[in-house]
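Presented below, as structure tokens, is a lone chain in the form predicted alone.
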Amino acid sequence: MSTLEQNIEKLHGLLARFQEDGIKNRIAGENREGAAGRFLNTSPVDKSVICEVAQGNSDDIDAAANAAADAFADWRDMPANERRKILIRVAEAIEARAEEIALCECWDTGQALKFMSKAALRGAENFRYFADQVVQARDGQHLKSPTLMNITTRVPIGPVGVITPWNTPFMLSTWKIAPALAAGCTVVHKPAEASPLTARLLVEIAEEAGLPKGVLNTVNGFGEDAGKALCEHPKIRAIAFVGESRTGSLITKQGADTLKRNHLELGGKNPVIVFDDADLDRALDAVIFMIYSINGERCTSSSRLLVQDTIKEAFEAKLVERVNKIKVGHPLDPATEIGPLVTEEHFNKVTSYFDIAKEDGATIAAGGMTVGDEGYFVRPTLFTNANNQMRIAREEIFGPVLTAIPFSTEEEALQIANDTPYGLTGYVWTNDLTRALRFTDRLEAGMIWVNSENVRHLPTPFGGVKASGIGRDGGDWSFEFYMEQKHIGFATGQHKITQLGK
């Protein structure tokens, strides 16, 4: 039996319980059907039904928000070391069930096992990292003045809402939920309707590891009802969201009446700039990895290649050769590098850009076609002879699609790179240190890597500028979002108080 066949057999065993009972909402430690009924969850691999899923609405969100509010005081006041131990146990349980998580995620989203096996372990890393920050999370400063001893401290903001997307959903859920729990907040989680499997696994793992009932609640459903209700609920103090920029704007509006704090991690049309003095072999590897791994379905993908005209022809020739060799196939096959796109709707969106590219006058140098008719498979695609005014260069395609744009000078490269509504990441390839310093200083992006692909270091700030988001994740930046600053001033003597009415 091949490895693929073994993985499919394991998956069928894991899915049996979901297929029998469906996925229910989890509120206050109890399974609950959705007030709006159920919806079907299908696999992008072969369009088969995976299971039925509880469809939550405002009633379910209200119940979950109340459960999170009821559980908040006890979780907030639990000794930090006790909360830390629980979060460490969650991390250990994720590691123990990493294969189960990865297999389910591959079938649910179409992501290749090559990448999802690591994503599950990254989820454990997120919990372990923030668990280790629990004890000092509330530490503040001592700011002495002539008459007062001023101290600051931080306290958890309260129940929070977490809305996560369908691309690498388990890892991104832990990225938001782990620091919220470490800060002492309780959580209502609304996962993307296209990828509910691992969200269910996460809440099960957390409760089995000792997380008290009601501290983490999961409500499945759609953005227009469950998501909207979460953003509007008065007991939810903050919303952490990952997704499209358009949806981020809507979330801001929905939370306005309750003065909701928002952390928005949104879209990108990220440039990778390759100068002719770069290590071109390494740059080629990084360019390919950052757009074609994870099916191109990630916000930090470098979807615009800005390549200096002196090396354009040779670099693009090597790029075409490599792109045409990328293996598209079943996501549970360890050799697969690109699996199917997540839904029919997204598949139709991505493939529509094949015609748009031709209409704009670009060349389809590689790919630009679908694969088979069982699932939502496409060939990795490269557009050349493009300019930055084309739709393929301005709109977030969010698939394995790269647009190559030539430039001649450093100033031109900077102008093209910044000429976008987005500003999430940028990647610069050059061996000229002074150029790298100049360029990164003026590049409009929240995160920039020089001579590297995206290498995530958890203590560093993660987030974008312009239409790519508001706020930062990572290290202490996460606690700044999930906690409130408090100042307390203690008089150190009998300083003069102005007397009125005497």
The other form holds:
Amino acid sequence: MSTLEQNIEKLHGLLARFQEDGIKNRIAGENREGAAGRFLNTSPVDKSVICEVAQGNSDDIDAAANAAADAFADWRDMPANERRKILIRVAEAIEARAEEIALCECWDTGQALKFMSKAALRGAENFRYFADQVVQARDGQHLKSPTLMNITTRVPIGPVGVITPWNTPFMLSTWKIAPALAAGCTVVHKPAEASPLTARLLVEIAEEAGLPKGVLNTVNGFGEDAGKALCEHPKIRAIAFVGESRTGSLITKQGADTLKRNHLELGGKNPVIVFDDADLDRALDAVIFMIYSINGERCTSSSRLLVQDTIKEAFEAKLVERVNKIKVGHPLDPATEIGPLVTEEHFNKVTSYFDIAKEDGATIAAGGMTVGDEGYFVRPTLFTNANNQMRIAREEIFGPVLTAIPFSTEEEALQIANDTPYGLTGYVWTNDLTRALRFTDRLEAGMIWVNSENVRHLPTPFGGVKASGIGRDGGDWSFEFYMEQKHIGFATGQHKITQLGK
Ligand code: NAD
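Having displayed the form predicted alone, please output the structure of the form predicted together with ligand NAD.
First the chain shown before, then all remaining chains and molecules of the complex.
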């Protein structure tokens, strides 16, 4: 039996329970049907129905928000060391079930196992990292003044909502939920409707590892319904959101009446800039990895290649050769590098850019075609002879599709790189140190790597500028979002109090 066949067999075993019972919402430690009925979850690999999913609406969100509010005080007041231990146990349980998580994620989203096996472990790492911050998360400062001993403390903000997208959903959910729990908040999670499987596994794993009932609640459903209700709920104090930029602005509007604190991690159209003095072999590897791994369904992907005109021809020729060799296939085949796109809707969106590119006058140098009709497969695609005004250079396609744009000078590269509504990441390839310093200083992006692909280090700040987001995750930045700073001033003597009405 091939590894692919073995993986398919394992997957069938894992899915049986979902096929039988469907995926229920999980509220206060109990399985609940959705007030709006059920919806169907399908696999992008062969368009088959995976299972039915509880469809939550404002009633379910209300129940979950109440459960999170009820569970808050006990979770907040649990000694930090005990909370830490529970979160470490969650990390261990994720590691123990990493294969199950990865197989389900691949089948649900179309992501290749090659990348998803690591994503499950990244989820465990998120829990471990934030568990280790639990003890000091509430520490404050003392700021003595002549008449007062001022101290600060940090307290968890309260029950929070976490709304996540379908791309690498398990890893991204843990990236939000782990720091929220570490801060002492309770959570209502609304996963993306296209990828409910691993959100269900996460809440099960967390409860089995000892997370008290109601501390993490999962409500499935659609954004305009369940998601909106979560943003509007008065008991929910903050919304951590990951998704499209236009949804981000809806999140802000929906939370206005209840004065929600929002953290928005949104879209990108990130540039990778390759100067002719760079290590071009390494640059080529990184350019390919950062757009064609994870199906290009990655917010930090470098979807615009800005290549210096002196090396354009040779660099693009090598790129075409490599792109044409990328293996598209079944996501559970360990050799597969690109699986199918997540949904029919997304497949239609990505493939529509093949015509748009031609209409705009760009060249399809590689790919630009679908593969079979069993699932939502596309060939990795490269557009050349493009300019930055074309739709393929301005809009987030969110698939394995790269737009190459030439430049001649550093100033022109900077102008093109910054000429976008987005500002999530940037990647600069040059061996000129002074230029790298100068360029990164003026590049409009929240995260920049020089001579490197995106290598995430959990203590560093993660987030975007412009339409790519508001707020930062990572290290203590996560706690700044999930916690409130409090100041308390103690008089150290009998200082003069201004007397009125005497
Ligand atoms: P999306 O905005 O369509 O959906 C994200 C989530 O929001 C889903 O759970 C959805 O149900 C919910 N939602 C939709 N409308 C809502 C509403 N009115 N109120 C509340 N919730 C609502 O995004 P998607 O298509 O699932 O994900 C892809 C997008 O996510 C891309 O734009 C990508 O760049 C972005 N993303 C950003 C980051 C980052 O860190 N910046 C990371 C991953 C993905």
